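What follows is one chain in structure tokens, specifically the form predicted alone.
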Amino acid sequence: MILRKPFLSECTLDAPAGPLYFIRLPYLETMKPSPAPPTLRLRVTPAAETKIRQGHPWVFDGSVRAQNRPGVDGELAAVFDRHDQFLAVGLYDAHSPIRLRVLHHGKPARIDAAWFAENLARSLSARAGLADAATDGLRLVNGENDHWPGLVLDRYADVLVLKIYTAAWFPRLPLLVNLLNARLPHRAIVLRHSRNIRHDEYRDGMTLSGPPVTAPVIFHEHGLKFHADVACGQKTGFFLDQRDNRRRVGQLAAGRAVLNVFSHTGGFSLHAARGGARAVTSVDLSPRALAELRDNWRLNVGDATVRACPHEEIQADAFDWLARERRRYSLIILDPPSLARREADRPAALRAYQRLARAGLRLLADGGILVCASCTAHINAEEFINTIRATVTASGKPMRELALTAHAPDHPVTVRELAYLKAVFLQHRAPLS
């Protein structure tokens, strides 16, 4: 429904400093004479107020009851309750069910250059002390965590990488540039968007500003150095949210015999050969996974702890392999890939996790560590924790939990639907000779 006339004055939004948050967009201005449009005023329905006021960063097109206008792609449209008391600004989307994506809640602010050099700052500042010389792979803005509904920001070594996830980001991509350029030392930026959004100019994987990233960039992590393909690779390039997990698989694996599932381009694999560990064992599907995986082994052969640590590969389904190995491990990954795109998936992931957890309890020898990960966010810790506890129990072989993880500090959660990663590690009693 669109409303024929406003439901507040003609455009402005009282406060005491004035009127608020309009920021003209690049192509409005260059349409002089004619006067910019009243700003976007959007109503929802009182449950979708009640989840604004709660600090939810989404409003969903279903929840939006009227509008004093058609929105534009990235224009800043304000949320009023039935009242008219503003509850909300954020970044309009005409073509995602996500229709707005709230970057302030509460009492009324500008939105403008400054607002947003502001809340980067907030965000750097929350990551101090976290990178140092020996890792320097780093996620800088984590989306509405930060206050950057749809926007996530990575660093790996001297390359910046924006992924965008909602077409409301594009004309605001210049401001972004200039602001990141101006705050953050870098080679370069490079553009990264989901595929389900698509822009003329900006294209995935093109280089926003310094020298075109052509091939994977170095980064560290804890002293050991990976590729990142943050041009063409999953996510920005690299699985950062694991950076703790590994660096304790590689603080459990000295004279171990580990087995990494859905072992990726290696990182848990390097960690644990880093740390000692007897014999590793990387499996995945993907030969361009295994390739780079093989890279970025030959990236650390300088070190002689992973030079003397005999490797394997194996290419296969991680899930027929398992039933057929009868090797014994010592220490077992699993962290699959996300088992649950959609709601109505949850049941089968929840078994296919059980059938993991199973087939990793069986291979684990006498006084092994288990580590069963999760990245699928429609499944949630509890539920997942438990699931691996019931199978536990179901086996028979006595456990004992040493160490239930989450997200790293650079990928904090604020917002509930969006935690996803969770981790159990688990060890065997073995019996006394």
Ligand code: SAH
The other form holds:
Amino acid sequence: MILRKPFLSECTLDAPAGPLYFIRLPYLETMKPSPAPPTLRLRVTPAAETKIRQGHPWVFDGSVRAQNRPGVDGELAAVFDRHDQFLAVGLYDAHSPIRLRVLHHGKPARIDAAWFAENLARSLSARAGLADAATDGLRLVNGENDHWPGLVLDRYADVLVLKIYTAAWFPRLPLLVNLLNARLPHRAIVLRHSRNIRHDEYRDGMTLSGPPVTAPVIFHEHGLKFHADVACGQKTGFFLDQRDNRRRVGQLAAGRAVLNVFSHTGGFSLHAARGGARAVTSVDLSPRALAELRDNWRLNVGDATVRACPHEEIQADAFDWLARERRRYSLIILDPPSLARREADRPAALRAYQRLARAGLRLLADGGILVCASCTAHINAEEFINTIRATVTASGKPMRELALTAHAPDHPVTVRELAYLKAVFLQHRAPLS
Ligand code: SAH
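Show the other one: the form predicted together with the ligand, since we just had the form predicted alone.
Everything in the complex follows now, all chains and molecules, and the chain you saw is the first one.
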């Protein structure tokens, strides 16, 4: 329903940076020439009001009860409650079921360049001291969890990668580029966007600022070197969220025969090798990921421990390969891609985790360590851990839990539903001899 008159309350909001279309509604025609239509205002269901007050960052299309005019992708919209009290302001997305992504809730605020600058400063200061001197690949902005809904900013050495998950950010890219140019030293800014959004001018992988980035960027993680394919790689070019788990694997690897399943470009494999693994086997379905793993291995042969570590790479479907494999390993990492796209895929995903853990337990040598990770957002940490525990119990193998872990701290989770990464480190209790 379109409201025929503006809401009563006023909120102090700037006109959006993007173009606004003039909407011919009766009440607008009675207002003498106006340079821009009034602020877009939404009323939402009582349930959505409660969620916004609790800090939830999304308003779904089905929760919008009324608006004063049609909205345009990327413009600011304010939400008011039943009593015309300001609730929140966010980015409107006419084409997404997430109709509004909240930038700010609570007291009315002016959302302008200064607000975005302050928001960035908050995100950066929250990461002060998080990276050690030997790490220059870091998430600087973690979307909704940092009050940047639908936007991620990663740094790989001197290259910034801005990834957007909603078309609502397109009109604000010039503002963001100015902000990053002013606040963060860098060689270039690369734009990535999720597959479901399109723009004629802003293509996925293009360089927004600085000389075009056409080759993978070399960055450091705890002293190891990696390539990040910032223009075409998965996510923003690397799985930064697993950084702390990779370091932990490195610390546990000395003298062990390591199996890294779903190895991707070799993050866990290289940490294990540098940690003194006796040998490393990496398994992935993607020849491209394995080629990148080889490149990453070459980057690190200057390290004598990596150079001395035998490495075998296997291109195979992990489920089939694990079922056939007969050798034993003393450190096994199972880090599959997300296994459920929709809620309906959950039972199958849980069965797949069970299958993987069962295979891992079967291949585990006495005293061996098994690391089971899950990045499936539709499965929460409790369900995942319970599935792994039940599989361990059914196997009859005595295992003790060394650690339950989540995202690295540069990926803070303030919105519970947006937590996706969980991992459990288990060690076999070898019988006393
Ligand atoms: N552990 C990695 C990230 C894993 S991403 C890291 O730290 O960087 C998931 C990987 O699983 C991808 O490389 C993908 O190619 C691979 N993959 C997906 N399905 C697979 C399958 N059925 N068998 C083996 N590998 C698979």
